[in-house]
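Here we start with a single chain on its own, the form predicted on its own, put down as structure tokens.
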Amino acid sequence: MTGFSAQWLALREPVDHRARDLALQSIVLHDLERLARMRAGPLKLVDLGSGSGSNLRALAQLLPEHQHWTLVDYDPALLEAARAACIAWADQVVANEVSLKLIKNSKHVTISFRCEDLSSNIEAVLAEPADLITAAAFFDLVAVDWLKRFCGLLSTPLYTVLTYNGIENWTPSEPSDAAMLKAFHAHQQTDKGFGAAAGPTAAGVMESLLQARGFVVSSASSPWKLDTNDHALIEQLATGSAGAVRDTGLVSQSDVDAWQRSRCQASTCEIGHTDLYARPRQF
């Protein structure tokens, strides 16, 4: 699977956190509160493609008091970065062994770290007991065939946020915007380690697959809305997008260079994402 640096993940984390759709998130939190009241023991959450643990840090403070998270990523360096970032984020570290135990705002959070190639071993991950499967900015990287495998196996509620949906608006506009976006989407649908990626179609594909299996599915828009206060992220985003387009060869080098120079100084930028919550009807 294509890797992401801990530096990039840290840069985008505050923007990811503010972009989440709060109405959909509140439904998830309500369901998990109800579940926690119904039985003893910590809530069990599995975070797919966890990176440096941003998804945990967004949700853990809002969940019931006792939680056990399993962070799953293929990159051991990112799992180590997640451990370090969660230690820095915690109010108190109770234990730092194979599993990390910490307290944040009176929440008791145990974190296990699982290094796993999700492209080949998703069956083993989903076989583990869990109350919620979650992910952030992950499912647009995987192939449609993999999504069919995943959705066919899923029996647990799923809450996934920030799946790229292909909508982009930069200001001021540039004549090459449409050609650049088309080429970027072509790059998004190349192999990221799971086969040809679903890219901007992922959220819609998942919704259809899970509805066909009888899940109750809700979705909401969660765009990044960037302005001059987010200059560092805008610059990195423009540079990364231009690099991806160069790899396709679909836009001339001079046009890509000009677009990148302009976009590194963009005044605003909106990047579209979709949040999705799917639960079995009996949940």
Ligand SMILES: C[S@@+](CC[C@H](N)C(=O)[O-])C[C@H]1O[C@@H](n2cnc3c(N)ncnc32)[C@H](O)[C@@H]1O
Second form
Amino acid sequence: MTGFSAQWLALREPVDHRARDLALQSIVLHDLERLARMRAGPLKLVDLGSGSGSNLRALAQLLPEHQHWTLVDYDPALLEAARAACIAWADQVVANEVSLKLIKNSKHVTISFRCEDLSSNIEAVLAEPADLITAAAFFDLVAVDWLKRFCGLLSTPLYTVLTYNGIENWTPSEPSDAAMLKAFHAHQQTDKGFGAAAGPTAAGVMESLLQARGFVVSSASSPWKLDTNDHALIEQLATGSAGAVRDTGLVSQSDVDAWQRSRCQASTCEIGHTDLYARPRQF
Ligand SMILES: C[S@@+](CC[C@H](N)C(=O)[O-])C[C@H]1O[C@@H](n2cnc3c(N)ncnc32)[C@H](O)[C@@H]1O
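Previous: the form predicted on its own; requested now: the form predicted together with this ligand:
Okay, now the whole complex, with that chain kicking things off.
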């Protein structure tokens, strides 16, 4: 497993939520409202690589009144963390059984938890009826071949946010920034369980594949913009990036150590992401 901790996901959650591109999000919300008006029953959303449920907590309050979410992850501990975090977030818990039924700001949200390895079982997951496939901070982990498989199967709208796109700006700058970023990207493209990862190229590859299939695709930039108020996240990020670069062996140990020490004290940091919305032409 790639091993994302619930603590790391909780630390990044507020920053992830404020980074999302609101103009793109409002197009998605508009389409889903229209869909909900056209037919009965809850809106069905499937969240790939859901972790502890941050994507649901960003969107559910903005969506139509009745929603059914399926949170898919291969880490059972994160799915348990998702259940606990959603219970803590809700105004009211209506049922806490196999599925969880919540009310939040008058929205009736049912949540199913599906433990599934998406590297092998994406076909089964996409076979589940859905109005929207969504994901946050997930697609940079997957391989180009897997993206071909996924995009070849997709028949519903896709809204994916916060796919790492490789753009980073830290201040003040450091002489080793360029070498560190190059090595970090090499690490980003190592196998994360799906084959060599698409890393920073993922959003662009997905856009081309889906356009070729006739989807209407829109994308927008959704960078993290961090400053000294986000010190804890900056420190974790610097430590994690330095660790990844150490694994590559591409930068000398002393340069990585110096970079990490300095970056833990960075005054600002921008980490580039891409949000993408793709809908079948007839949608
Ligand atoms: C960067 S985290 C993002 C989590 C969550 N979407 C969020 O925004 O907080 C990536 C997630 O993908 C999940 N993941 C990675 N590889 C997976 C796989 N092969 N099958 C299912 N989930 C996977 C991880 O367990 C983790 O929860």
